[in-house]
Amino acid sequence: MTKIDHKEARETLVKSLQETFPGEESDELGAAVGHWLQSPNHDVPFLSTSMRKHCCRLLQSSKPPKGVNKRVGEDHEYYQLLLPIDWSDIPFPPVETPKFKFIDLFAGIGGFRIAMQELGGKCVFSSEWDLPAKATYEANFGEVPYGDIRRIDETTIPDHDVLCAGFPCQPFSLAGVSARNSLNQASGFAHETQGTLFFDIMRIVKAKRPQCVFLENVKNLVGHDRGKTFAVIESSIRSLGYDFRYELIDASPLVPQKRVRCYMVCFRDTDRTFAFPKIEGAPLPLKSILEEQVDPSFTISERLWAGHQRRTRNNLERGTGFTAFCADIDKPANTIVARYGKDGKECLIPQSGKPPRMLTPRECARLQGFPEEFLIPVSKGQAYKQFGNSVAIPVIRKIARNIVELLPRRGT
């Protein structure tokens, strides 16, 4: 049977369903259909029975598969027979005998999704609402995130056993509060839009009940508000029935990269013990990750470079303020954020008679444990903001691993 490109089925597809019913057109029509392409056994928010029969017709061969006699429509199996998808543009394609499923919430660009495919899970639902982060996650996995998750109706959300979700740390990080406070604006939960995210991850946890909620967000969570936030995210948890467990991590001996995440494991049944991994030994220096021959584009201009050493030289004698030196490669990176783009200042790599440069995107990528193959089909400045947002792979990895080993054992 001939292959269908996964690309060129979702334009077609989402070009007839808005001819044949407009009026059940939706903005996220274009998420539904590639992740119904992923998932044709499933129901996907969106995108209604009649809209998944339509899609069927125009996919299906001019004879079924051998041995196949039912209709079109009558049932999700024969549906997923009937549609011979080609996924072999991408590198991070659908898992296609999963052993467990997950939903990947505020995906950014997938962290979550490359550690929990690896371990045979399969993602039924994924939501992200900056575009370019979109455009990234659909490039390696072949699927365009839902949007905004306060417009997505929880019960139609499809089953999962796991629910991932990096929730958005602004609100709760020191630059962000920093931020917000020198603005006079609201923070952590009092912050009108994405402090209130988490909320959305409890309403999706009442109603789909998955077996295990596995969170990621800044380490000055715990401590935001003299602990009050962490309590009440704890609170809120525990209410739906799910034990809390959480610990902070460093990743660098996993990654060269200075980088302290709390990770939060909660399993719906409080028999099953959940312990975390230990993550030990050395650092990994940063020359570890370093390309050979960069371009010259990423060495930063001699201007900058006097700018960032006076500013150092003058909040060193105030105390206060940031500073800019040129990295220890022998050392893990420090943190690596979303600004790290704007002038280079949390990691700048020396130079032998020249101002330093800056990390490249793929450096960045290697900081947060991203494989190789891992494409970047974004700018320069949009790919230092992802890979900045990202979480750290192999730390994931690890907590993942021992998350799996407690679920159910049941096909999927």
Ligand SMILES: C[S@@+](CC[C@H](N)C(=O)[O-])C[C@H]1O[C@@H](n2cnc3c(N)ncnc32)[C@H](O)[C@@H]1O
The other form holds:
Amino acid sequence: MTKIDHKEARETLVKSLQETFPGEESDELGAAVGHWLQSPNHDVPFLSTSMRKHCCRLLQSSKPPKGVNKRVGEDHEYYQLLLPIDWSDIPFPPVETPKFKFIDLFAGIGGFRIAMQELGGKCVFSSEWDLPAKATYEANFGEVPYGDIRRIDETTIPDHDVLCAGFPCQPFSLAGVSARNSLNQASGFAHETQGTLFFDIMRIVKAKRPQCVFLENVKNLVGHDRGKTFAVIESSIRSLGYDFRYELIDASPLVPQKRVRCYMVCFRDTDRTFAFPKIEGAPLPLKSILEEQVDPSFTISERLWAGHQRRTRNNLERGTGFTAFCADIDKPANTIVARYGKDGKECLIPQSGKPPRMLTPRECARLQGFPEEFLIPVSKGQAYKQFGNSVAIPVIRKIARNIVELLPRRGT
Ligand SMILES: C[S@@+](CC[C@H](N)C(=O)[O-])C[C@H]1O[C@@H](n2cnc3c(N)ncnc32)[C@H](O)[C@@H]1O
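Please move on to the form predicted together with the ligand, as the form predicted on its own is already shown.
After this comes the whole thing, all chains and molecules, with the earlier chain placed first.
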């Protein structure tokens, strides 16, 4: 059977749907068709039944095979019969025999997805509104995420076992909060665009009742607004009948980066007691992930380096603010943040006889534990932002393993 390239299939279907259903299609049609190609036996948002039938007819002029039910383990068989799609150009194609289903909210570049797919999970819905992040996601997973989660009707999201979300942290992060305080702007839940996104997660949980909710955020979430923010998060989750466990975990025994994050795991049936994995051991050294040959364009200018040193000296005297040092490559890097690309002050690599250099995007990918085959199709600046926003995959992987063990076995 000749296979059809997934991008070509998506483009053909979108074009034909626009012609056949004028006025009915939405600006999310590309995401909708892409999701459907990965999970053809699911309803997906913004793709009506008649549109799906139209897609089936176009791709293979036969009806979907009868008698194939919708149990998770049989997705692959169904999909092979119906849609002979070629995913060979993407490094992380949909899993063939899924053990469970998950959704990827605030998906960024898919840090959660890599870990969950490795454990046999099938992603049945993803959402991310940043266009460059969507491009990286598509290049790696062959799926364009849906956009603004606030515009998604929660009842149209496919059923799933685990809801994953590293929801935006600016409203709660130390840097974000102090910047907003100094501008007299609201932080936390009162932050006008990003603060309420946690409640979008809650409306999905309420409608879809996944077995488990797996969240990640900055460590400052716990103490934000003297603990009130975190108390609201915990009580909102508990009020929906979920258990609530959290732990602050430093990633540095698994990746050479100091990155303490708050991980929250909430199971629907409170008799299944989740325990966080022990993540201990000596921190890894930054030198273990450095590239050998680095282009001279990563070396910062004499002028920038002199400016960094001057500002650092002044601020150290005042005891506040900006500090930039060369990293000790025998120790883990400082936390990589979205703004790293601006001046690199969080982590500069010393070089003899010249100013230090920035990390490369590939080194940032390694600091977050991304596999080497992960594609970086965007500009340097966007790549720094995307890896700075992302999760430390090895931590997610370890926690996810303990989650998956508690999910009911399928087909037994
Ligand atoms: C902390 S990052 C999560 C990164 C992700 N966990 C990863 O592994 O790359 C939060 C993401 O939420 C996205 N975001 C913010 N508001 C959104 C919204 N209303 N709808 C969809 N995505 C949104 C941001 O663009 C950002 O990429």
